[in-house]
Amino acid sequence: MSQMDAAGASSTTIEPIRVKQRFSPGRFIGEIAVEIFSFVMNTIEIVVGPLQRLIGLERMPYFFLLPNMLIFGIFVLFPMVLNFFYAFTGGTELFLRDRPYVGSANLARLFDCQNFLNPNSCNQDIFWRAIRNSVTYVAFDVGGIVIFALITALILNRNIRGRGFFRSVFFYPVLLSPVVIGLIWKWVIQTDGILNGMLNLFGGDPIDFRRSAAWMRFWVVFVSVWAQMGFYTLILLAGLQSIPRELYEAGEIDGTTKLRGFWHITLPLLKPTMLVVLVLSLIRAVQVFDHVFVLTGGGPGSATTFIVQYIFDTGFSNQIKQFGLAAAASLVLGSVLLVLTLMQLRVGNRGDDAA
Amino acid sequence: MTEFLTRKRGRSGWDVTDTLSYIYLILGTFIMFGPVLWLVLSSFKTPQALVEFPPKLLPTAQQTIEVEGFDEPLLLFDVPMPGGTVRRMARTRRIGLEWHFIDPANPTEEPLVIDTREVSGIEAVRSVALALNNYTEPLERFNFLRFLRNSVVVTVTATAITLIINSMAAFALSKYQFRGRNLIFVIIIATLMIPISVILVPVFLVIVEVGWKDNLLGVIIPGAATPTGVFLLRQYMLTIPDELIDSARIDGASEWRIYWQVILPLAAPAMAVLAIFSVMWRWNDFLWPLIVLSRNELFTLQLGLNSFQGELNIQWHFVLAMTVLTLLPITLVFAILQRFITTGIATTGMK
């Protein structure tokens, strides 16, 4: 590595090659942006140039890391440690110095259950309901996403007319905000909404979806699959397109049927991608909050209250703010995510091996 | 059914699997776009049209007519006559179930009195009409423009900060050998999947201590140092040859100049992907702003929408119009950058 002294660095600027071009507003804005960017960067250079001479080239990487690490440390790493302090202190005060140490009382309260399968027997019955709801939600949500994303990807991988269009159609909801998604569907499944209107057209009786726990559990999953499947379809599509065509051609020469081709060529080679989809959707399903909050508010009753909403309610939304309990519940959620992340890392490694 | 599952090869001809595929795709298009289309159509309906059941597809309104001698415009109806004909008449009075009609062309005529229990088939005359004040009224009456401004401020500032500090960190992690590099990288990988929902309480404390509660900075800064961004940029910068940096150093360029004049332009594709993601994250962010911002004038669009829909009597005609305005920018960006976004996601596998 060259250890050139940086003194006199400012004398060498790289001159851009200028080509005469017709005026266009887009390029004009672009050029202004570049000018501003260069101006800012050159201004910073006035400070950073001498700094490099002061601390030396070997310490420059620390300078480059500093802003990121500062924010990361203050707003991510430090809070991760603080979370334990909250989990082991009680009261409703936010500031740690005002909070009495209560040991594992918060965790004990969360796990204070006569029978873990019956939320009604628990001190924090809503927590256990939230866990139970989350488990069913995760199972159906991940299942739905994997199945529909796979079917869609397989179809879009064929010689279909308008492939680009259909790919965009299935992807479009991915970009919408969860609040907008929640509102769209809240409007569609209104008691006097379009869905009941269509039911009415075919002679059915209108259904009061918003009052039925079973229906709202269904809609929460349905809307999540609707909103996310396009994203996973794209990942699976990329996986499918990396399977060499020659394998199918060789199979055809050997007289392999298409179903066998699917089972013995497509599925095994798609497995690493499928695992990525599985784990990613799993991690996101465990943390579900936004669209459910808008669509159902956790109801009816607590039928669609999930873990993050329990944390939000206990710590921020309810009248009595039980930060300790919320932090303890965060610990539980955090450990679940940790396990899933470790799984993902192992899956990722295996995926690399297979590739 | 079996062929339906397998990829179609270079064989021409139409078979049953093609039909099934197209049926699936067209049905899928209907389910994916239908609700959004319905939202847009509904957003142009008047409050009266919105509560109609079964709902009409197009935004319509009952036609009214100005008739001499009456202050208010009168509602138009098609009234069946005893002889089997239908006359178009304006309703002048409504006394319980007894409705009074006149012929708008002949207003001085004796009004026709009809008991609606006896005559069935009186139909309102409707025509397509866009209730544009669903859009204009919230702009005046509510803080909608304020929410929009807040959302833009948060999205633009946060994205700029994210791009700069993450690319600086990625540059350090990909192009230098230094002590602690592996440790920092492992920490970043380990926190890749730790969402803010796991540390809500302590981050909230930090925000309160720093004095950023009810301050847009409290929304902008905590998420700026995203491990995902550092990871994505680092992986990309690893592919930039070190010789470029060495030769720039020989030419006497400082490290800062190497960063912004050599590395950043070459990392532009990865920066663009991160920029798009950051805009999406920030524009759509909900849970964290919900906790940090409690004053109405600081709300972002998402919080504003949520607060309107949380009211006891939801004013759907306003909520729908504002929802359309909220999804409009993202839709436009998608329409323009569609190919770029879809390939960007397919190759990086993140969102």
Contents of the next structure:
Amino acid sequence: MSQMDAAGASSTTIEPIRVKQRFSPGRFIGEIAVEIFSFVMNTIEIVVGPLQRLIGLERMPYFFLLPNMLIFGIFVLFPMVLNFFYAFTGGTELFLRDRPYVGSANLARLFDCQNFLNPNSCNQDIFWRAIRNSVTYVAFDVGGIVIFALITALILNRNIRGRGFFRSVFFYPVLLSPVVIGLIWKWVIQTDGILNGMLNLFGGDPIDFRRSAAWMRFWVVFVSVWAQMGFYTLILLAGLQSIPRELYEAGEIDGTTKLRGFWHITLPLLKPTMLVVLVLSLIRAVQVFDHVFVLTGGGPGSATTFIVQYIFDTGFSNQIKQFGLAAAASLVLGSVLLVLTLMQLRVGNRGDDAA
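So that was the form predicted in complex with its partner chain. Now I'd like the form predicted alone, please.
Only one chain is given; partner chains and other molecules are left out.
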């Protein structure tokens, strides 16, 4: 009996104890996600495995780059090449095979001027007005971005209360679409908008901003600085935080004031970062179109018509669509952007050498 009792006791001890588990939605979803991921990876392995054995491991990066290169070739490289050929053709036909070859006639029309400083003396007066507007816009826009982004970065670099909150506030407009930005400010400055409502509240007369060339030039620059300043502020803030604190402490020991420390420590060490900000903002400002087109439509008259809008209007918006002339103007713009890009690369190389 004792052996039977022992056997019974041993059988009860090795019998597993089953605990009823509660259903967990999170665990269930996680298990489904793992199964889906495993299925996808196994499916990819069916294709990629033989391919890797066929072309070798060292050539696999080209396989993964192929989709991106196809998209780049179809939507960027091919239109650039096609645009180059359109610049040397005339007529109003859309398809290249129906357009006659005119050589450099389109470029000659763009540069047919008696006085380049007087757009009225040019064959394409709107083109030169757009260039003059673009130069003025770039000067004020880039200058405003550099100045205000630097001031904001200097403030946010200090140990102030709510610094993280203010950083996010200044960066938030960068996340908005340029079209949304244009619509918001169009609603703000229109005749019955919020700005004129505030002026009326304080006893002022409403201002018809959209009919004033001076006001609309101001607003396109103001909106651009407001929308883009946060991005360049973060770049400058990163540059400020890379400056060793020991330099400022050594300056304080020597009796250096904060103003002299800014001129002799901060600005020289921040110069490479400021050059990057300057070149990037230049490239962006030269290509301005979206928020200005929504905000002003190029008006009043041609006061806020810039080079990209001239290309758009000439090739697509006007009743007579001059694709060749628009393509020639885009070649001029592309040449300017190429020079600015080379400047950016040179600035970047200088920064790497200095590092």
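Remember, it's a predicted structure, so these values are computed and weren't measured experimentally. Rigid core here is just the name for the largest C-alpha set that superposes within 1.5 Å across the two forms. Positions refer to the first chain, counted from 1.
field: Rigid core fit then Gly49 CA moved by 2 Å or more between these two forms
entry: After core superposition, the displacement of the Gly49 C-alpha between these two forms reaches the 2 Å mark, so yes.
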